[in-house]
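Below you'll find only one chain, the form predicted alone, shown as structure tokens.
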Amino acid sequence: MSYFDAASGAPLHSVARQALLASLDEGWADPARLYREGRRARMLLDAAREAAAEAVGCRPDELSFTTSGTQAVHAGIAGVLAGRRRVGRHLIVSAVEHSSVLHSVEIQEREGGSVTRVTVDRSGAVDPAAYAEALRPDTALACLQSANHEVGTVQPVAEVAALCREAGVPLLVDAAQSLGWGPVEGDWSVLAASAHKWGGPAGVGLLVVRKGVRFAPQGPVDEREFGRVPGFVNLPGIVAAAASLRAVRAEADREAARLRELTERIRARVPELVPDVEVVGDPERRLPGIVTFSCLYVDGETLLHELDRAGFSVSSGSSCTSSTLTPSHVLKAMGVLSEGNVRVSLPLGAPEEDVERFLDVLPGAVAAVREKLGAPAPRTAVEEDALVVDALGKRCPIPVIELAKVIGDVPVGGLVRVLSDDEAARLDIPAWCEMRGQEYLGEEPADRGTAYLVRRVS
């Protein structure tokens, strides 16, 4: 089995495993106690904190260990917003942040705060100027991920951090995906990360709060972790997390070059091997091991099952794999094709032969899904000068399949009106038009669902 979902959770690094087992024997006592076992545990905790701080590029007393990257994000956002409440209650985030950030946004809005969501371009990157425009006198905090978890696009953190610093606004960086590859550049103020993203154990996160940042921990607090994170520390997990972070950093440059070559191979060859594919994400400014592409006329969930049967573990942002039947908020914000979406995220040490085997298997898997799915004969009718396709009640990728089947039935310049109540159609029909050289005219209300208008130009 080839595991290609390291962006969700990397396999436990061998150094992490060794450190975890060793610290289970040495680090079980309370590091706050003064007796011998407690002092030994404290030494392990201090050494882990120093190692993690060195990797991040901060002071040890600025770094607290949490139970996850999600907790670090939630605690970081809540603490800064509370600490700067006198400044205002305005929060800035990008439209492609991790769900942990977006859940904090929901709380901020529910409690009466205001939020500005900065849009991204088609590659998934923000424009620093958009952050500058969003800054206000009442802005308490800005948030920006270091790199996107779904498409791998690296964000201009240093530029945004400089603009925020000039305005006196702290910037929180979600560095979960990138920290294993190197420190986050720029004059950021708060940072969150998660050990299981770089090969450490699950259940350990990092929260860094720079000196001088107003921070008021929310909820019950105690004396542990500088008062930022309550509760008894998971010392064996922390030791393993710090040890694995140091280990992956030591091999990061060499492994990054190798994985970049492999992902570039996927980016280049998938469109050659599989028709009707869109590769998404920035082709240059991206993480080494992530490549994402979307396939027209493919049910994402079925494709993932096909690849799983062939021995590949991958993930997807397609609405066809979601119980909500809505496309990934990241793909939606980028305005790219969502149906048949596949994210390949290679772990450290991923063999070249596994990538080659994936490229061999993928065309047959996509063809099999397209054949299984078929395309039910669309019900069409001529309504004035437009051909109407009734795709109501049908989920992705059926609306696009039915559009593709009938576009040739109208003359050049003619219109097709696709009726659909699937949220994914709002993203996938315009993407299909761009890929096929047809003109997307927009949407309009219908008796049921939405009508999407397409003009045939070729």
Given for the second form:
Protein chains: 2
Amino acid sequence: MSYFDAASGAPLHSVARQALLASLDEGWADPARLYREGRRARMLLDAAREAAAEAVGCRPDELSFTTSGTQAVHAGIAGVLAGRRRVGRHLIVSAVEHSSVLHSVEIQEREGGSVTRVTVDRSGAVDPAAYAEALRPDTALACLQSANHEVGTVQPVAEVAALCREAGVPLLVDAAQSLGWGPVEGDWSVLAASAHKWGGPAGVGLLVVRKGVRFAPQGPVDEREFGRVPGFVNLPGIVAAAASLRAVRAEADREAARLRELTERIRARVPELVPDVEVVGDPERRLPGIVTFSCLYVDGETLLHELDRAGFSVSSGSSCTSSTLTPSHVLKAMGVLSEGNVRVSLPLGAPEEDVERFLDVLPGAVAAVREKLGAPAPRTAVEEDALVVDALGKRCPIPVIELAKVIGDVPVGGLVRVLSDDEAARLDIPAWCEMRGQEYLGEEPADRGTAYLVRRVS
Amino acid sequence: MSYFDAASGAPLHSVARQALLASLDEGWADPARLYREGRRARMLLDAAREAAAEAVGCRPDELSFTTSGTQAVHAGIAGVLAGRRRVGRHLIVSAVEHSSVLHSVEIQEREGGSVTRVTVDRSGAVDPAAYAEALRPDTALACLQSANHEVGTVQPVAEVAALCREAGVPLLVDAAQSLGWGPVEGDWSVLAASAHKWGGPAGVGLLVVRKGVRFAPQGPVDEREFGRVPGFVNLPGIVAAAASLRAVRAEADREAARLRELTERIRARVPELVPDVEVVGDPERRLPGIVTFSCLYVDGETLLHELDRAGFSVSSGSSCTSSTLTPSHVLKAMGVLSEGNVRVSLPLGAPEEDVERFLDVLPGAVAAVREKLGAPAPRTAVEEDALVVDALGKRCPIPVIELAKVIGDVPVGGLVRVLSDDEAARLDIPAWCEMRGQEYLGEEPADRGTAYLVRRVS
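Given the form predicted alone, corresponding form predicted together with another copy of the chain:
The complete assembly is shown below, putting the previous chain first.
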């Protein structure tokens, strides 16, 4: 079995495992107590905090351990928004943040705050100028991920941080995907991260709040973790998290180069091996271990099952793999194809042979899914000026498959109108046009679903 | 070293350790993913939930794993208050709840809700009738611990639950101290608990919300844990928590009888071995492993250090051991002595020899502290009708020591006025009177601090 979903959660690093075992015996007592076991626990906690702070590049008293990266994001955003309430209630985020940021945004909107979502380009990167434009006198906080979790694109954090600093607005960086590779550059104010992304245990996150940032913890608090994270600390987890962060950093440069070569190989060879594929994400400014591509005419869930059967664990941003049946908001914001989407995120130490085997297996897996789906004959009708494809009631990728089947039936300059009630079509039909050099004319309301209008230009 | 502070946190149970180790290898992936590692993680999570639910006596889909008992309490209270907002904003708690409950209460008050704090008797127990009286048409929630964490007194949860049920008000039970011993009886609605209290790992709690309770999770949420606990689950911790709960339950009856005999020995012999001691908490309806006593004329922090040096780790509710220099709110609510307070809470398997050694060491430790503190000669003056003891600027237990020194200097029927600016005196002077059969007449404002009036009656 090859696990290629490290961006969801990495297997436990051997150093984390050792540290966890050692501190199960030494670190179970309450570090707030004054007796021997408590003092020993306090020493372990202090040492872990120093190690983590050094890796982040902050003061130990700026760093609190949380119970997850999600909790760090939620507490960080809520704390700054409350601390800067007098300034205003405007929040800036990128359109491709992690769901933990977006859930905080929903709360902020529900409570009457305003939110600007900064768009991204087709590579998934924000433009610092767009943050500069979004900054307002009542902006309480800006948020930007260090790198995207779905496509690996690295964001211009240092530039955005400088612009925010100039405007006197704190920048919160969700560094979950990148902290194992190195400290976040630039003059950020708040940072959140998650240990199980770098090979630490689940149940530990980091929240860093720079001195000078107005911060008012929300919800009930106690004296733990500088009043920022209530509840008894999970000390063995914290010790393991700090030890493994240090360990992965020690091997980061070499491993980054190795994984980058492997993901480059996937980026280059998948389009050669598989027809009708779009590799997404910035080809240069990207994380070493993540590569994402989308396959036309493929149902993501079936492809994941095929790959699972062949021994590969990957994830997908396709609508059919989401519980809400909507495509990933990241792919949507990038305007790229979401159907047949596959994210490969290599864990540390992923063997080259496994990647080669993946490249061997993938073309057959995609072909098998396409064959299965190729069957349904589109119901078409010529209606006024356009060929109409009725894909109502059919899920992604069927609407695009049917469009592709009939585009040759209209003359160059002719129109195809695709009727679909699947939300993913809104993303995938324009993306298909972009990929195949056809002209997407836009959508129109229809009796049922939506009509997507395409002009054949080649 | 004998660790006698299991009520703060128990050492990891061997079953928890084994389960944790096994699931570090099997349970690190995201249980929401569909590939092999994710399905394996999901199976572990489901099995842990079933085991925990069986131990609690609830349906698996009523039980969410949280990241601490504190988080369970916070989320439980906030969720019910929001879910029943239309009913009203009145909350009932006992005066001796855990700080996690009290911190939630503070938030509720700050946000305009009203709170009734039900008092306790001298044993620390609430009277169910007092809950019945406190119930109002706008009561959204009542909270009651299953047993007290400082003195071990078991609360009449089943009776209070029945009264609440009759009034249509949900009862939230903080079962942190008792869940390892057995399920909470009665018709409660919401339950919170903490794994590291029963020998599970830190970083895991339980939140149980019975079907039919109106519950609206607060703060940003995601799809994890039925939408009640956001963030990636700490699966190895959860598996270890569930396994150890089952394990401690299997040995609970036998171990409860054994520990009860040991704490009974401490309850009976401490007053024989140490003069001027008050054993607090209900002698019958109490947890098996907790016994608490307070020693007159002793400074709690110094006594803890003496006992630590002698190899015993215990805790104290004395003001001098708290960061805020106020005595424990539990002892205060009970109206018992807080000075020289010692809580012994025996972990599972605590050896009888250790308890005997503790009883050997304690008298000398108390005597040593008393000797150190016995020195200062009280400055007294006869003023109008009373002998005045000026203990201004002196910390607990000095005001009581000085009172005890001079009480013999006034005739029976005569008055002593103790001036003190230490908050603990408010609790400890009346408690001393109760213990020594003298009459406490009340307090009066003074130029500095407060004057406490005592009449010699014997």
